[in-house]
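Below, in structure tokens: the form predicted on its own, a single chain.
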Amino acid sequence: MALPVGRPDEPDLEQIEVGLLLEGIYRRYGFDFREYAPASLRRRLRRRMDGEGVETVSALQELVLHDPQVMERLLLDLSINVTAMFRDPSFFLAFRQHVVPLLRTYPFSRLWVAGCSTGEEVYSLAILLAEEGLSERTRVYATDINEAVIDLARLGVFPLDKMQEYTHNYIRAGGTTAFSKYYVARYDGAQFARSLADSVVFAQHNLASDAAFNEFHVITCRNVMIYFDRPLQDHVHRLFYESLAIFGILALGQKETIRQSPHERAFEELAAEERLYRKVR
């Protein structure tokens, strides 16, 4: 008997395979990528397929489910790790102008850097807070789904050949001293001062599946949600709303917005061009 031929409106075979792989990852390891943007997800899966030398998503699934080391390599591909120190310098200028004065009104404040990757933004904020005299009155929580990049963030070592670019960003971001005072060059790396991380807590957290874990005065999640589909974006917006104190600040990436999110009306624009919003209800 001939097998039935799929209708034109049925999902293609690779789409079915991807769905099975993501479901398997969720059940086996607890990582939930089921609502990530499909186009970006497929590109990253193909990169890992090439790396593992397999030609189908089903073959990759077999490796992932039976070998945790393959899963670790895939997790690195699926995580968003494009970052730089003082990336988008105008954002940090706006942070100094609009957010720092609000932080000064609190005896103690908590900041959450969600999706911290390898830590460049965390150390950038730590430098900014130190220059504004807020280090001892602030606790920064830096989280990411990927434990491997969190370990790198804890080290505070970044490529030495990036320091010229980062120095330029720092100056444009309103830096008030010589950027080189914050790090020591060692071999091909720049080791940033350990004191910058004294008030930082690094931890694993999955935005797709983990709950709120504290109340924050500032949450930054820049250039992360662009990789999520709409239902997952809505979920994360609800998580941030629940995690922010009243009058708390939400910072998003330049291609992200609070508009049409579940709690849009609960926020007012603080610096619209830099995607800084304040929770007012």
The other form holds:
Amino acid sequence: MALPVGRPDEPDLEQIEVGLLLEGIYRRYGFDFREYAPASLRRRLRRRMDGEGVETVSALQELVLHDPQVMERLLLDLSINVTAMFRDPSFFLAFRQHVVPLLRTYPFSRLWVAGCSTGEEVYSLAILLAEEGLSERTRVYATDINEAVIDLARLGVFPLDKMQEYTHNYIRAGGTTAFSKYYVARYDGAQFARSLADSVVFAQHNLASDAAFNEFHVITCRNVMIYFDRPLQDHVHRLFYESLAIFGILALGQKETIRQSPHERAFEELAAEERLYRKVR
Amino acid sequence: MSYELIAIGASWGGLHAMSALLDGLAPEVDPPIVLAQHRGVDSLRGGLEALLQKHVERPVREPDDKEPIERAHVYVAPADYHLLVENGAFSLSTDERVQFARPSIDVLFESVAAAYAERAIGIVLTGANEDGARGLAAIKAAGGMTVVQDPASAERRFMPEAALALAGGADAILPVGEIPGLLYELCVGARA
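Shown: the form predicted on its own; wanted: the form predicted in complex with the partner chain:
Whole complex next, starting from this chain.
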């Protein structure tokens, strides 16, 4: 009997394969990528398929389920969010203008960098807080789903060949000194000052499955939720709402909005263009 | 078959080509138009939409993440993001540059091929690099309509030529001024 199937290369088939792979990963390793945005997820799976030299998602699934090392590599592909120090310099300018004055009113404040990836944003904020004289009065919690990525973030070493771009960003972000003061060149890496990380706590945390763990005055989560689908975004918005103190600040990426999120009405815009929101109820 | 999305990729010379295309566009051609135009990270926020808006009535927007894709809109990929489509909504990514570009035309087009397949029209305009070639090949493989700006008429011919080479030709190769007429035929003529 001939089964009524489509062409083997039709997009729907790959969609079935992706669904099976994600289900398998969840059941075997406990990581839940089932609510990730499908288009970006597929690109990242393709990259791992190329890396492992396999042609189909099903072939990748066989490797991932039987070889935890392949899972570790895939986890890196799925969890490293590419960013830059002082990405969107105007955001950091707005942070200085709108958020720093609020932080000054607290004797001590807690910031959460949710989905910190390899740490570029964490060190950018640490530099900003140091320049505003707030380092001693703030603690930055930097979390990511992936332990290996957090270890990288903790090192505070970024590619030396990026320093020109980052210096450019830093200046436009309102930096008050010479950017090169913050790092020393080591081989092809720029080692950032250990003192910057003194006020930072790095920890593993899964936005999809872990609960609130503290009350924060500021949460930044920029260009992390773009990799999630709408239901998971709503879930994370709820987590942030629960984790923010009243009048706490939520910072999203330049193209992310709180509109249509379940807690839209609990926030007012602090700097709409820069996607800075303040919890008011 | 009716077309539900028009994806356009442009690089060097793209602003002029895109302006000419929008100038000639009939209002009845109403599938959403999604443009990936290469540009610098520092390019003025909102600058490209404002320039293109002068050439067309329908709204020109940089979409937010997960924004629904609407008919009779022109969408422009934001600087320093990849723009992807899925299930009637946009999705953004900050993943590595592809073909040295973010936004990358390949990234947009490959997502269009996966989500819209034969309901998509892919158009590669002027440019001086190879971005868009793989993406156009993907749209073609998925059964979509492929259009390439006639290299002889392009401000930079390299990108259209690369697309034609990799995709093995296109359904239509036209000067940019004739593309609106083709879109009318494909999107409006077919309905009548």
